[in-house]
Each structure stands twice: as structure tokens, then as C-alpha cells.
Amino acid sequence: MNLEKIINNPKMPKHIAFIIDGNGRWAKKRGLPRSLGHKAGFDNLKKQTEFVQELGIKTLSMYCFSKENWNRPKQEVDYLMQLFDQMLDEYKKDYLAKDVKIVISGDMEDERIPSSVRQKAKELMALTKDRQGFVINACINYGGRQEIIKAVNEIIDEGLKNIDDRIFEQHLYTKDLLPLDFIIRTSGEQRTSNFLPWQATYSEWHFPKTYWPSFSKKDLIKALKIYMKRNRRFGAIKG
């Protein structure tokens, strides 16, 4: 793997996403329950995210818990909560003598939220705010269409008026990070998943069929291969 002419590849996309699909399935076809799926998921997120810090790409996205995600069984969503419990602390341990940013996309006054996960989130974003390196920004208790409604609602509330792209794009979780390049979805289905519709709008897309615990650096690559491959023109015509 040469990664060095992967990282000095022109066409490296600088914002990437992870949908995070599989883990259940994972676990299942090895004989295990959910909550193991989850944990393995938890233990590659952590790799791919070094990983995708040592390509130097500069934003990672990725889709841990959406609003639906509430409709799962009350004990999945517990373990899930654990998870990013802990995901925060080890946040705060490895990035926050580090030049990394965190941001969190979603809706964390939510009480059905730990109080713990909200104040650690609200913490760490407001820790790394002003850091200009790496940006890890974690997707929980997200929703695209609901985001979308958030923005207009504070516009309205703001009474703005005549509305343009940038304007509208300052509402959003996302509004300090870059556009978002590349969305990769997990375990072969192909659905968005109501997934950053906005900021998705010129995405390119790739849906490999491992499971995401199983996902590895050279899946990453071969992705990130597929992607430097496409024609992105925008609506407009290249050569």
C-alpha cells in the first residue's frame, strides 16, 4: 500500500463521511449478541478515524445514532449510550493536547440523552472550538430533515429575510467545516438514511458491502481510490 502517493493525490477528497452500518449484522453472523457488534464498530471507528487523520485528509464525518435510531430496543440503546459515554472520554484523552477539532451534529438537548454524554459533548466542542487541524465531526441523535427545520426555524425567529445559501448553511450543525466530499455507507445497502441532506448535495457516494467492523484501512483506500477515479463536475462540463 503506498500511501504516500495516495496523500499526495490531487483529487483527495478533504471531508469524508462514515454511515456506520452493520454491526448487528456483524455480530449476528458470528454468533454474537448485538451489544458485541456495537463494541467492535466502537473499536474500528477509533482506527479508521487515526487513520483517516494520518492521510491528511481534514474533516471526518461519520452517522453514530440517529433520531430513528430511538425506535430500537431499550437495552441496544442503553449500550449505545455507554458507548458514546465513553467515546468522549477518550476524545478528551487523545485529542485535547492535539490540533483536533470536535464538533457534534445533532440534537444533544435531548433528555433521553445521559446527561453525562450531553455535558461531555457540550465540553469538548467548546474545549476544541477555535482548533484549526482535524475535525472529527460525530453525527448523535441526528437527523437530516430535522436539521433542515432547526435552520428555518431560527431564521424565521431572526427574521431574516431573502435568504441565500450561506445565509441558510450558518444554521446548521455543520457550518464551520468544509463541504463534504465523500459519503461511504457500510454493508452494501444504498440508502441515504436521511444522512446530511444538504451538505450531501454534490457528494459522491460509494456503498461497499463489509460490514463496518469489518471495514479496514485497505477498504478505506480502496474507496478513497474509486473516488479519485470520478469526473466531479458540479453541473458543469470538464474535458
Ligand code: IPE
Second form
Amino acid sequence: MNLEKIINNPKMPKHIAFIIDGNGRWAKKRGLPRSLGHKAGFDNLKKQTEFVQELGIKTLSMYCFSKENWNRPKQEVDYLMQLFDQMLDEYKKDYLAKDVKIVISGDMEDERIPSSVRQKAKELMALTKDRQGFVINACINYGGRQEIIKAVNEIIDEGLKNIDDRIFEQHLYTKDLLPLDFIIRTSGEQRTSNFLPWQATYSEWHFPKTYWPSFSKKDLIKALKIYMKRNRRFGAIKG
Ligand code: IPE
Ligand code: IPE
Ligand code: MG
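Go ahead and give the structure of the form predicted in complex with this ligand, now that the form predicted on its own is out.
Complete assembly follows, chain above in first position.
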């Protein structure tokens, strides 16, 4: 794969996101329990994260667990929480000594989340908050509507009036992140499922049919090529 040409393309996105969907169906197709689908999904997420960084993309957001995912069987939720715990340990091991900033977007005060996960998330965010390099934004216990309501409540508490976009954004989990250019949702579902609604107003979307654990580096390159062919107009016309 000739990556140079891709990396040096001026139309490359700076901030991309993965909605990692299809872990369960990937497992079912193979006669495996859903947990093994999640395991394969999180192994792939690690691989893809490294690749995204290699491609020179500055920020990667990923949807790992939605507010609505609490409605799944306890056993599955517990397994996912265990995977997040491991993921945060790996982040610490792999990224603490490097110029990588970790943001966890989502409600980390929620006591349904194991305290070790909440603590590790807060610690990593605090330790990496001033970094300028690659940014990983993991959305865990995230809901877009809840994020907006949280921002509104903070603004009311601060007694602010006549706010603008910029002030509103300062109250979102993503406050220091670059604009979200491109969102890839695997598995063929074509919906947002409460993912970054404010941030995605002008993002480009792509819905490959592949289940997330099978989504390969080649698939990502293909997606990026599709993105780079698009004409982002932001409501304007060429003068
Ligand atoms: C991953 O895929 C999503 C989460 C990590 C919650 P799913 O678990 O939603 O897989 P499908 O959609 O059932 O196949
Ligand atoms: C969206 O996937 C949430 C995550 C990827 C974490 P879901 O599988 O939960 O979404 P729906 O239920 O198909 O909308
Ligand atoms: Mg799903």
C-alpha cells in the first residue's frame, strides 16, 4: 500500500470517528458468544488506532459505549466494562510516555461504571490534558442529548446569558478537539445512535457494510479515498 500519497494529500481529514458497530453480528456469524465479538472488536480498535496515527490524522474519536447500551444484558455490559478497564491500562502503558492526549467523553460520575474504570479515565485525562500530539477521544457512557443538556445546565449554573456557539462548545466533552470531519459507522446501519450530534453537524458520513472486527486497514484507506473525493461546501457556493 502506498501510504505516502494518502498521507500527503491536503484533503486528508484531521479528525475522524469510528462508530464501532457489528461486534455481536460478527460473533453470531461465527457461532461465537457476543463477548468474543467485543474482544475481537477491541483488538481491532487498537490496531486501527495505531494506523490512524501512522496516517498523520490528528484526532480519532470512537464510540465505545452509549448511554443506551445499559439496556443490554448485565453479563454483556460487565464484559464491556472489563474491556474498557484493560483498554485504559493499555493506554497508560503505550501512550503515557508519548505525546498523546486521552479524552474520555461521557459521564464518568455514573456509579454503574466500575470505580477502577472511572478512576483510570480521570487520571489519564488529567495527566495528558496539556498535550499537543495525537488525540484519542474515547466515548464511553456517552449520549449526545445528555451532553447537550449537561452543557445547558452548566451554563445556567454559571449564570451566563446570550451565549454563542463558542461558549456553548466550551461546555462539551470535546471542547479542545478539532472539528469532526469524517464519521465511519460499520455494519451497514445508517443512523447516528446519539453520537456527537452537535459536533457532527457538518461531518461527512460513511456506512461500510463490514462488521467492525473485520474492518481492515484497507477498508480505512478506501473510506478515506471516498472522503477526499467529496466536496464539502458548508452551505456556501464556489465564487
Ligand atoms: C459494538 O457492536 C457496539 C458496542 C461496543 C456497544 P454491537 O454489540 O452493537 O454489535 P451488533 O450491532 O449487535 O452486531
Ligand atoms: C451504537 O451502536 C453505540 C456504539 C457503537 C457504542 P448500537 O449497536 O448500540 O446502536 P443501535 O442500537 O443499533 O442504534
Ligand atoms: Mg450494534
